Partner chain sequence: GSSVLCSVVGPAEVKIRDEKLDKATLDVVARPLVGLPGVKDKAREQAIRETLEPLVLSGLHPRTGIQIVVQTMKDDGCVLSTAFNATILALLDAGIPLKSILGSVTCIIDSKTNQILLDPTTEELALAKSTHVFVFDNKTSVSSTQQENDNMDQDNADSALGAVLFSDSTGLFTEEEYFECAQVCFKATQAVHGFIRTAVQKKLEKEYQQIQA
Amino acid sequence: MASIAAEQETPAGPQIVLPGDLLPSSDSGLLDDAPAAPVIKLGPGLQPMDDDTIIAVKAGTLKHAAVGNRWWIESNQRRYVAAPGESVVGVVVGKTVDHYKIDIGTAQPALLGVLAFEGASKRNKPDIKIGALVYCRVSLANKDMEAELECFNPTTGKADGYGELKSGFVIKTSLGLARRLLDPKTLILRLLGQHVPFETAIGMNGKIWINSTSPKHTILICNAIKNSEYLNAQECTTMVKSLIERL
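Three-dimensional structure of the chain by itself (the form predicted alone):
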């Protein structure tokens, strides 16, 4: 259910940036072959300036996703800051005629329109209760106003996994771990999938929804994901094997 995009370090390897650093530097690769390059999409931590330069607004590692030519700064900050295009898991905390108010971990609840669902119309609107979980996409984010969400893929118009999440269990992880889980190179989810059937929705706001066939499997998966944050590939393999043997 979670969308996955290939992530990689900058062409010259990991590059640590600090607030105020001007990009591109000589080794960032941001503007290589600029006339022929596709449009560059800036994610969290990067801000364009009036003189066509790009400035870092937080400390972290400069990252790049080949899909969409997207660049951002990855850091382990505590509070999530919404950015357009990111998938998040949230809780419905309020409801009006036109919007649901969704807690996604930002300073203010985000707004999810009652028509921002696949096939929704004024006569056919979803009825989501307060306290329900939803998997959404950030459609608009501005530091001076509430983020806006939608529960469909704007490219296809289909739900593509977005919408209300039923059953399952939610865990809170660091923002860095949540982003790494979306990387196909991350081993832990593949190791777990070899032994236990489950589905997951990974929010870039650090909330991860997990649903499996039994509570004991769900608990095992939750523990394995949390424990994997600071383990290498071999340690993850050993940990998963140990947990499976205890079932």
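So that the term is clear: the rigid core is the largest set of C-alpha atoms that superpose within 1.5 Å between two forms. Note that the coordinates shown come from a computational prediction; the quantities given were computed from them, not determined experimentally. Positions refer to the first chain, counted from 1. First, how it differs from the form predicted in complex with the partner chain.
- Hinge residue, chosen from S167, I128, N76, T213: the C-alphas switch from fitting one rigid part better to fitting the other at N76 when the forms are compared between the two forms.
- Between-form comparison between the two forms gives a rotation of 30° for the smaller rigid part, taken against the larger part from C-alpha superpositions.
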Contents of the next structure:
Amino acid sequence: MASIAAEQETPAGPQIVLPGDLLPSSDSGLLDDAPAAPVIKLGPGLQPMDDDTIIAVKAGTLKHAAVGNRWWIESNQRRYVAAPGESVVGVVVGKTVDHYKIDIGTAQPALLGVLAFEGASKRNKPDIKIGALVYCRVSLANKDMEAELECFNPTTGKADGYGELKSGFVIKTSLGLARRLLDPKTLILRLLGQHVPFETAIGMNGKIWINSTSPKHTILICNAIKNSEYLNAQECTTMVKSLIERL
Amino acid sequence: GSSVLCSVVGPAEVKIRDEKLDKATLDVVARPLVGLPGVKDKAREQAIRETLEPLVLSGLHPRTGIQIVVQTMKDDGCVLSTAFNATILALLDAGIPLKSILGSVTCIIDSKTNQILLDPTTEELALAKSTHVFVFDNKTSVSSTQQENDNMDQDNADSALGAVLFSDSTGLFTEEEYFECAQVCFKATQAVHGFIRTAVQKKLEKEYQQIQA
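With the form predicted alone already on screen, would you show the form predicted in complex with the partner chain?
Now the full complex is given, and it begins with the chain already shown.
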């Protein structure tokens, strides 16, 4: 969503909203984008109220995509709430005959079907131990039930990077930082890649898996990512340089 | 001045006996500066919980728990107001969905001068004839007829009052004094709301630096 979004700019900059703020009324001209499609699609952070108004329910930046007249709030928090289609990093905490219980940071552990892997069948089941890390995709999520996960891309049927993550290290960050790391415009990962070879799996649940050639490098990358949350590009470059020098 | 540290954890797992089928369970714990929590802290917990329950959109997170812990760090009067303001900031930071924000202000009527004083210190509270704690949300509940008259009648605009989410008054006071205090506190709460908005703005600006660069 972020890649095709246009920021809701007011002359003073992006529009920051707090809970209780009403979505701009139709006379302010901000809802005029798609006259042929008067239907408004609401994303995270916006709720329709009984009196036909739309209010923000989270503190954040109001975003709008002209395609489909979609409105949503970009906010930040540390607690993850499962949403379908998102890729997450989880820890196996339990195992039954049909599924694995995976802790992805939500209120209840999520369920990963034992057959939800590429090329899995009743005779060919993957063997993942308790305590192992997995990178999976949320296939089903609603507020009343435990989330369900799968370890393959539903459109291709192939693993496409999902599955068990061997060795490496996981850090916990805010959801906003994880989302920004997935954006190619964010500098920090590219900067680190110029100095240290590593592989990473970014979970939208705020858990980031990092693996590189030696523990020293892994720790350096983890610290650099954690430190980069509130820094701008210039400060990031300086911070990474000082960490590399101390290697 | 007083200082309060507030932490919010949620939506997280909750014990089955505390589980609500269609809503999140709000659990508030208030800890005093010194000693074990007593009746005053329990009263504080109840005030915060009952004010926040209608504000939190708990229907979006059924069978979960949201735990709010409020720890007094410095006590120089108005701890309840400080606790309310700290709680709402913590809830915003935790991303708990809310119908509106709130702001709280305490005022006293001085026994000697009969003046209304905002944000009293412990010393000033001792000389108070009456103490009033108000919590307002950020939606002005001006009636529709008043709104029409606003442009013509400045008096009406001055007497506009926001929605009172919580009101606690102790001491001797008349009805006029109470409503006057409510007016004064409402105006002061706008400054609290402004501060909350600025705080959120500053945090978001720092987070988006890398992408905008």
